[in-house]
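Next up: just one chain, as structure tokens, the form predicted alone.
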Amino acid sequence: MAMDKLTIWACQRKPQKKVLDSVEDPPHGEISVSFRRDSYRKYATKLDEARAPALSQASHTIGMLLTIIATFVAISSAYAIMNFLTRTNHFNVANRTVVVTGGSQGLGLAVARQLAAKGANIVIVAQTVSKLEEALNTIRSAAANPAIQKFTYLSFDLRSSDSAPAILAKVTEWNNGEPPDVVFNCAGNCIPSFFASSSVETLRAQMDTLYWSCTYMAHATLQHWLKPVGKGVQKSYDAKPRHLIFTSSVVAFMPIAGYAPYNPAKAAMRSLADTLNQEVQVYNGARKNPQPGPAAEIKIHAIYPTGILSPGFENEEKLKPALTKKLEEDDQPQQPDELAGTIIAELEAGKYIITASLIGHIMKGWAMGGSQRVGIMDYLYTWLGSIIVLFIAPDFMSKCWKWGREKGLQRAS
């Protein structure tokens, strides 16, 4: 039977079978060119009704998809216009005493001169002495205000539970009595590996580091502030907020596998903040109360970069698990200032969970459980996540599988 290229090729895909069975036989013999048109007619119509439910079920979700892109932009856009012409500053930091751990390098030194920036008293807190001397001489050189604005440094072992009250005394000495306005959590590092693979005394290490040293400052800044002013003192309603800080990670929404040392003090840190954030709720209505409360309102803010190009991130990535450079290879690191800059203009809208990406807003979206969600956009993020993570999630455990069946038990760690 001669037929030619078309028809062959049409016989040999499969899912085509029951369209070719309806298409008639040529007859024996040479094939006019009007019969191979008229077969080849027959042949893209029946094609044409069989596909036409799946191109109808494809053309559906495609448009379901650009409406719901369509409207999420529309809304953020809208949303964004509309916050940038009713814009208030709710982190007015001028004339203020900020504590920033961890300021002598990284992150936290990009905080610090930032705020100077905007005219912060600035106290940095950390180890070496002589990183912090430079550093101070950074921040120093930022400032809005040199003849009036006041700077120091103070270097102490946050893992140490002595030192948050020793830090908080001393600050409040040297702010003529008053205690800082913002305490900004910046210390830490990150000692990636396998859980298995991980010695104990990293695994406590990490905590110590990450989630101890916050807390002790946490601890010991709210006995300050939350010491009641006394009878007779008239209460100020309008008095700017304090604000209280820490900064986790987005792994603290997803953990990753090679970061198990890391994840847990993050999250318990994540943990950490949103009580808190329930618990000040308490102390900012007893203001409202008659009887002495504190003398300002608190605010907790909970921060969550993806990875940041500070010193430590070459030493980071030198103990990283293969897998998890491969889990995190659409993260792009970004620069201490670029990273403090979106962080001070998130305190400045008010926000309470701030992601300076669009990976970090679409993983707060799908992890905010019941995280405070502070405008649109955290609900619309939510909504968003919620469906990006239905995807993420299996896509994550089975790359882990895979590398195991590729690499082995000894080469997957």
Contents of the next structure:
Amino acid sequence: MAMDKLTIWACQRKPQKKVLDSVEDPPHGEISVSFRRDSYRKYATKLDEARAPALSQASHTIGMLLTIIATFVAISSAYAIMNFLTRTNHFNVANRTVVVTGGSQGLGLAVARQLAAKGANIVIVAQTVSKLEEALNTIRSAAANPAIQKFTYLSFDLRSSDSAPAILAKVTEWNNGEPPDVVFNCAGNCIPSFFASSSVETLRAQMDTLYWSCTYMAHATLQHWLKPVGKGVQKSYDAKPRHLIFTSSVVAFMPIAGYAPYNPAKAAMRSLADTLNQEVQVYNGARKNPQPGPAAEIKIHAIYPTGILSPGFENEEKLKPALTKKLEEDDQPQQPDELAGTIIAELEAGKYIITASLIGHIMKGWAMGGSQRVGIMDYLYTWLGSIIVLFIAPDFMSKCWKWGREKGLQRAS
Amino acid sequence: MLLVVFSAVIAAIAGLAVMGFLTSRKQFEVVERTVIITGGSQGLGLELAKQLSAKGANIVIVAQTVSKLEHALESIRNAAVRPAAQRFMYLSYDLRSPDSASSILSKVTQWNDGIPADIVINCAGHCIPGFFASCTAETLRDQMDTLYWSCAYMAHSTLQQWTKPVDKQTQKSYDNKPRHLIFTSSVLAFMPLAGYAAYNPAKAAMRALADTLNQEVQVYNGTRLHPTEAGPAAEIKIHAIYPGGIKTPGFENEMKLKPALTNKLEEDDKPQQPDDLARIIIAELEAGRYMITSSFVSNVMKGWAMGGSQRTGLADYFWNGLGSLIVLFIAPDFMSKCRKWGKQKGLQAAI
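Could the form predicted together with its partner chain be shown next, to go alongside the form predicted alone?
Starting with the chain above, the whole complex follows.
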């Protein structure tokens, strides 16, 4: 390229001023072609030398960044490909029995329908019989093998400590004496409010609806699943682990102002899931001990959605403080069907902590702490989330303070 | 390269030490101020009461048993730095009842010449360890009532009182006298451990409440600066304490019930004497810390669990970084210890 330019330049009538200025002894009068060519060559060399360090520095930095990004992409792609090629279904529900609480609407209904489409027998549990009947019809019509699969509903108030043992007993009887294989806790609603603006009744109601409902179910379920059996029975369950699933929320990763009755209940749920995730390791280990032990390996999962566009969502939005809406403006609420699909895929991939959007992954990443990481993406998000939160955390505090100062006490909460 | 990293770490530690000296240590004034301490008749609550009495505070302790309260109040009074000027009272209440908190606050306000208490420290609670499936539903509920609801009710009534709007004059008189609401959670809120199944969720709920309130009081604190509208009298500050084991009267009970696996998992944590712990807590409050931890282990745990919570001071960033690295090894190690335990012991002996 330099040669072409050189030739072109050498043929120009008048050499450029900047080139002549760079030459030590510019001649007077007519300038020969050879002089022009030599001068240009010297000028071009000088330019190159001047640009070289800056260029190489800039290209070094760009090079480094590109390498980091490329490595990240490479690792995640390689992992995704490997995963895809070697994928085992860690959540096979064909011919197995699944109990879904909160299964008459919203996420619970979407999960129940999609698991029916995968061949499961479904029991949905909620309070209102008319909703349960309608829901069961939808679930039944989604069945993969309607002739073989079984469906039923149970109407119970999950906040009562008597309900869960009764539900487990009824399902076991209905399921030919076998306890359910999967217990999926989806029951719940959200009543947002500032803490000091809430009534004590609302604070208690949220804890009952969200935490106690799934805690009682977990407690009753484990009583059945931990009954010791002989090695013969254990062997028949070797490839059929049992699953206990909780539906928490991203607010368990970071509580947000205006969700005061809701945040602690979801955090308590996360803590229960983490506790059980360690405790079931003991039970799973005991299966390998010569003494009688639990029939099947037990797996715990906890789901942390952001907003869900379920029937309860409109109520939630009516009550939600304006500041809270502002703080969560980057979150796109999800359709229950889409969310259910993502959750089931993550269950099949054997994930423990399940998130369903980029914001969810990042929040999981920064809050993960001592919880079990499954797969390399959990590690990558831990790293990414931990950096992002250093900016988000002080930003939230500052937004809250500014809000108060602008609005004044009456309108701020 | 290694030398550079090493020097950077040394420089960072030195910097932090310097920062420690330069940080203001006057962010918890208690002289002539009124402090309510729940669970103040024994253990950590009693130690805090004694040490704050020695710093010039008026003290109200709240618990259930009158004989313990009377005995405790004696030792708190004896610790007073100005016994003639300082005032002391006990109140006997069951904090698990939703009606107790508002009654406590109005009694204290009346006793305090019509002025609400300045500081509320929630220390009430005890621990009933056990595996989840081995606990009764009653124990599960009992722990939530004793640990979480007791302080949630107190916080609720306290904030309703503290956020009553007052005129700008009254606000001015509180300008350098923030009010403090303090929770005593546990390192188990940072990472739950097998065998504390009834206790872990209650302490986690407490942490979530503290984090929620930490944002919500920012709103209230901002409203104080609204040019025209009446707002809360004083700025409100939230603090949460995350101890490991504490050698209190309740601790022996706890040890009797604790599963052997749980003892093994927490073998690196040395339980602290309540007076040492109280001293550290007060120092951290004076340094303006939001999340208070009192040992290397608890600092590291706070570091890995910090997430979206407010960091106060460079030290919090340091522990965040260090903890985040350490936990990558600890977390899988705990899972593997649990599994091996089950395999060795079998179902009957494991729990």
